[in-house]
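Next up: just one chain, as structure tokens, the form predicted on its own.
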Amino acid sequence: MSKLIRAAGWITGYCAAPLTFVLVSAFFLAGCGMVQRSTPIEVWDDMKRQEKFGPQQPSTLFADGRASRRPVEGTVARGAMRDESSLYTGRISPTMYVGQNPVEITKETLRLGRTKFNVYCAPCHSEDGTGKGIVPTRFTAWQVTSLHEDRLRTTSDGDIFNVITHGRRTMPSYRTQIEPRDRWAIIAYVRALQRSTGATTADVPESLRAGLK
């Protein structure tokens, strides 16, 4: 009988330990997500209370009592350091556009221009620049200009840069979506598209002209 009692006590104690652990864990977990008015117990400093100034907070450190300070005069945001050169304005004077693209025309420039053109321009102007993109096809009231018009063949590169930057008529501005150098790359690709449909014998290298029919 004594052995039976000891065995029952051992079983009870063995089962009680995990049960106690479960109950204690449930007690602590029950506090997760609960709204409480009193400050919770912190084992370590709570990160939501940091020794720093937040927006619009007062401060006795400055004479005007404000923690928020204006940027130092002449401060330029990272990536926003741009001069007033033609590369960023498309103009050589307030009233005159740049005549030719200031960016070197290479295969990489044309490849970049094609990529950007197909992303931002092709939906309206189509990939071949004829102005028959998916937007005017679905919305016939949206009149899109063909990039192969004589007017656009002879206009300056700076004028096209200005249109991409500021928009014109129904075309919106893309200055926030397309970086200046990418705009020039697009213009280089547009010129390549125009030459693809309006090339002359003079555009063919002399060494290859003999093979023309």
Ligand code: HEC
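For the two forms, the rigid core is made up of the largest set of C-alpha atoms that agree within 1.5 Å on superposition. Numbering follows the first chain given and starts at 1. As the structure is a computational prediction, the values presented were derived from the model and not from experiment. What changes on going to the form predicted together with heme C:
- Superposition of the core reveals a Cα shift of less than 2 Å for I134 between the two forms.
- Put the two forms on the same core and the Cα of M171 is off by less than 2 Å between the two forms.
- Core-superposed comparison between the two forms: the CA of T145 stays below a 2 Å shift.
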The other form holds:
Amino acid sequence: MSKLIRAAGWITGYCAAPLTFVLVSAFFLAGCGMVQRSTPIEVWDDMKRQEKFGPQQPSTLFADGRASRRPVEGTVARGAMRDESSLYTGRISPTMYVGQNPVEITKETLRLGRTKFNVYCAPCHSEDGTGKGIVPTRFTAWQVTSLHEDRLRTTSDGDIFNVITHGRRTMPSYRTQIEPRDRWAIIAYVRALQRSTGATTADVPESLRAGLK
Ligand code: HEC
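Since the one above is the form predicted on its own, can you give the form predicted together with heme C too?
Complete assembly follows, chain above in first position.
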């Protein structure tokens, strides 16, 4: 018995502090990653509760008592400029599409176009543009056009801009997802795709023709 008491004394004497530390840590750690239905205890306010104005809320800061403000008249937010040029409309007049891409075609433009095409268009049109993407395999009634049709090879860039912006028949509009400049980059890439499949030896620079198989 006295042995037991001595052992207990030893434990409390030497191990009390580390043991308390381990127990307290376990207590706090147990809270992490646990699934529970009740609202978690917030020792400090979560960031989702901050002082801010939500939509339609009143404010005493402004004379009219509204927190939501109108943009200052006659100003345009940075990056939000949309004039009537063909860059934003895809047209040179209300009834005429612009023939050629108004964005300069560089390697960067094509790279951007490829990235955006693979994100936004490939799910339906497939990465090679033939129209055999993943979506039409699930919805077989949804007939996706091949971008290699002669009609689409010869159509104007503004026409394709119009398709992306407003959609056409069963194709939805991508106006809100894709910035105008990105739409033009996609069109440049679609042209590259079209050219890559309909190419002849004449399209290959003379210095590289010897390497063709
Ligand atoms: C959700 C599926 C889907 C996505 C995503 C999609 N398309 Fe389409 N697209 C279609 C369908 C379906 C058609 C055929 C429309 C019809 O004729 O009813 C079509 C037709 C077209 C046509 C031919 C229009 C014509 O004149 O007949 C073009 C050009 C085109 N798409 C370009 C694009 C580009 C560029 C993107 C990416 C920004 C894109 N599409 C994204 C489904 C899609």
